[in-house]
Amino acid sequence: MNPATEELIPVHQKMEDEVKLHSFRGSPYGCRVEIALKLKGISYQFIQEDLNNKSQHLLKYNPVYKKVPVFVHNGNPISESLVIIEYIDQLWKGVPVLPQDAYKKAQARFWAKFIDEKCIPAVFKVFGSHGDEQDVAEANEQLQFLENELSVKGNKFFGGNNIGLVDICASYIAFWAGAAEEALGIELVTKDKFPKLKEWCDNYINCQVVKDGLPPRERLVAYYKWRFGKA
């Protein structure tokens, strides 16, 4: 059974496998990395980075765009939380990320680079702007996507009744959204304009294998208001 209804379905991990995340608690990508693993039930170790003072390991190995998440599985390292996790996905079977089917498989891929490219950005320029009247315009235009597809699907998660890769991708929108919501006194994901979406929101943070990934809430409340400079 999938950990958003139930229990996890144990997975054979080798005892030989050396599993490490090189990231840093209240990344919403490296926490991506950490809900894959805890769906498929993968021990791992997690290594803070300092971004201000990167290691020399993360330079090692993520010389290009010198950035976490980098996952380590038996001293390979691969760089980018989508990548992460469809390898993650693919190497350990037990709980699916991605879906089966073929056609399913490229939609979720759709919608996950769709949240990257144009949700997420659009939801990050209106804290950016203290909610300027055109920002929150453009971001309500991409989450109403979101909105519609849940509506159309009908469905608890977008990966259907269980947690998949889009849920885990729309994370920011789930938790950190919500975060710098509360820290600026704006309001976006709203029940009135986005009721499936937010209901999909309190879902998907209340499955507990999810709760075992998000940082603090309250660490991320402080750090939007020294972000955007409301004390």
Second form
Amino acid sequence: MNPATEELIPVHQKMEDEVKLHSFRGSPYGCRVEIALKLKGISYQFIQEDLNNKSQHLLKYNPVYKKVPVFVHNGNPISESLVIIEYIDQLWKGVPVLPQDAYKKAQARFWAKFIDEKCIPAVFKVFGSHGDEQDVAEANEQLQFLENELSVKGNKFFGGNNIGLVDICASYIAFWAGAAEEALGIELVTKDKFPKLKEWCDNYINCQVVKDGLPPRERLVAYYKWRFGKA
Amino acid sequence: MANEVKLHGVTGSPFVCRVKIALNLKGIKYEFVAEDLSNKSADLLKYNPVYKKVPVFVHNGNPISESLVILEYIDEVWKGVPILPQDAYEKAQARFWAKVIDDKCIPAIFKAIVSHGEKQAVAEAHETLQFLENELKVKGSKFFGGDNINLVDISATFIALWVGAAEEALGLELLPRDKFPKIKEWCDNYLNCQAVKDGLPPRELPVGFFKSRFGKA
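Give me the form predicted together with the partner chain now, not the form predicted alone.
Once more the chain from above appears, this time first in line as the rest of the complex follows.
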């Protein structure tokens, strides 16, 4: 179902397709893949991994990083969330995750990379340091690029009228960051500093496929209290 | 149909060279705009306000930054010699290895270079290179891309030229042949490709760079 138009779009998932996702509930990177799969209407088996006791399969499938998510299609494993999402988008038609146009596609890949390499680490650092002034300033600098991008494009989502790769990548900012902010009493993505980004967060987590893919908020807040909370 | 292709870069950057090699492979004519990194052009800063780095690829006035993003764009817009495999799974594997090279291999090797071959740093670099060695062994082919070079080979350009140059400049041994026979063989084959030869700076350039930047006083 196209979440914007509520139109039923046929998805060609063969009966014999075996689709598995190794992850853990609450992983922002695993959730990216789940959201992409739900967007396409693809059925999959979720295999919960215990990161303190990784399964033999996980270590076999991802010997380089030994991380989740690992996507396994008919026994063939793929690691790294962005690589997985591009694979899913190419193989299963229907609701597109990436734009068709080559230049727009390049822009989407650029912003996805930026979110992973600059934004998320900067935001994460703020939580680790309990809102250290310098860390907040650096995070604000990165978030400003996303704010500008939304301003310039003037759309509901980074992907336009519908969510796309960049929106899915930014799930951490839409949901995990907010939970951490609440847990630690820190204000980072505020309406007055980042009005467009805040509006985007609200719109994004209101999408059905996103709602279906996110973990329960209270559990995440509790986890962050435990993980980053002061002694 | 006007097709204006420009590449903003510096001659000695391995990331810029990735793009040059891809353009050579496809036979695409382009204008090279040499940047002075200590005095970046207004165009560069306008085209890449986020990173303010090279390479920046400009196609008909539309800029794209980040070498791997540029490579994928080039492969999609210009058909002919493919840079990525057609098969979705093989394409995913290629993207994965390109990412490993960027996220793990190059940073680890660079750290080993900067530390002048400190034992732990070299051990960590070797750990990342072992993955590439295994991949070549398992594939049993001349290149990561099979019989012809592909995205992964192009991503590993730094290993093919810059690592050897750093070894020479600083008297280090980063890629011993007995430990990494497949990678060494790959380096020789890769540097022998015409598209690669035409895209690389003369070896003295990175050697000189490493000597001046990291050489002991």
